[in-house]
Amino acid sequence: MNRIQHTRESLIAMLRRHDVNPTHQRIEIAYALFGHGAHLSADQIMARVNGRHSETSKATVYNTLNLFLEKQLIREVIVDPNKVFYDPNTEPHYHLYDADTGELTDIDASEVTISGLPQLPAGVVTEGVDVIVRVRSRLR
């Protein structure tokens, strides 16, 4: 999939294009998801921020994941229920977990086909899919 290459200026102009106050804090914890594109832990966000200034707490880092999330700017992907990645790719596509290197990658869309979803309760409409592939080497 092709990746964005993000400024600091870029990021502050997607920041104000979602209603998001672009503080120093937010515009740093936004480059290090979309300066490289990677899915991140918030204890990776929080060392790569705290790498260049340590003046980011670990409330700030979930609280602005938080608003993030609610802007539509990243997904959420959990692994399991102790392993969460942010992914800053939103278009539709899904993952490839290594529990052997902790690795998230993406899969493109195209790449899995889902014949089908069960009926739904009335009143509510899928909002989307998540697929994640585990894997692990054979030689364990």
Second form
Protein chains: 2
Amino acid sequence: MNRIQHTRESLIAMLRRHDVNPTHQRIEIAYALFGHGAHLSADQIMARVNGRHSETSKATVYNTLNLFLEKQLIREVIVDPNKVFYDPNTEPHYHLYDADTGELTDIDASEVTISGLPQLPAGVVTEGVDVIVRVRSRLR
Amino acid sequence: MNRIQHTRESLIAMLRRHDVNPTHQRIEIAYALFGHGAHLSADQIMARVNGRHSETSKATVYNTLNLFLEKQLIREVIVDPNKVFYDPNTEPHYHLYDADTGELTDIDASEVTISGLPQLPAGVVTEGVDVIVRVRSRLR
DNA sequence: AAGAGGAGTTAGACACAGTCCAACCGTTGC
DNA sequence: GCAACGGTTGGACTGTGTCTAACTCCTCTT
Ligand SMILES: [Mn+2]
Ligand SMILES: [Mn+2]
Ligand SMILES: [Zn+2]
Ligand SMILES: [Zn+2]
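The form predicted in complex with the DNA is what I want next, because the block you gave corresponds to the form predicted on its own; please supply it.
Below, the chain from earlier opens the complete complex, with every other chain and molecule after it.
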């Protein structure tokens, strides 16, 4: 687990580096995601950002998350059919998903090797390889 | 690609084997999925089943797909944040997803090796490992 | 044949994540 | 002061998927 300290200043710098104008709302959302560390859904981010008093609208949360995605600040993890998780970790890594608790954990990519994937037809370019280990913790 | 011929009779037998009472609607839905071969979303299945004249309601399509899942006749593939794909192939295998065309293709599991996945905490049981190769075909 | 019961199906209401839009706000430049 | 522009906003809207209460269809019992 990364123990990076995210100051307001370092977040602003990061936004600028990725060509994102650092507005108040964007900084708050970046803080929610990078400060917490990992894997929040849009409504969890919404809740964190608007903890004390309402500050940021639903539209802005989605606008900002999609902007961050486009600018490659974050990535999305699709494991649950009814909500997307946003991942502040853009390094290549894999995921472990507990369907019972809803918890999503990182698996270090450097430990894992995948071999034998077929080569792709011409003109097709790989965006990434997702690996999701699905588990259950509650006994059935 | 599997070239299995699915007769009405063999589908009924399959449903019975999985403890599913073979009603008209269930046979139609099984036919849509197994007849077509691979990876349809709920509304694609709906469209195939109700091709000529309306026969099967949305509720029944979802009821039936969830029943088939529960009875392990099919599996679900979660790659697109706004629709689930249903997969008549329950053998272990992986997927290739083209985000531009929306096409989902199988990757034979026997060719692929994954090593180095961490072992899990006690009491946690693996449901499966999903591998999704994400590609783009349209040049950007 | 008549009725009870149970499994399955149905239309339509509903829930809810995510998008869209037109009005609005805040800063910058003239 | 005022225009211009990027960003934000509430609220309407869309698309998947679920829920419910009424209904249909079979089978079983008498
Ligand atoms: Mn604030
Ligand atoms: Mn028919
Ligand atoms: Zn992650
Ligand atoms: Zn498949």
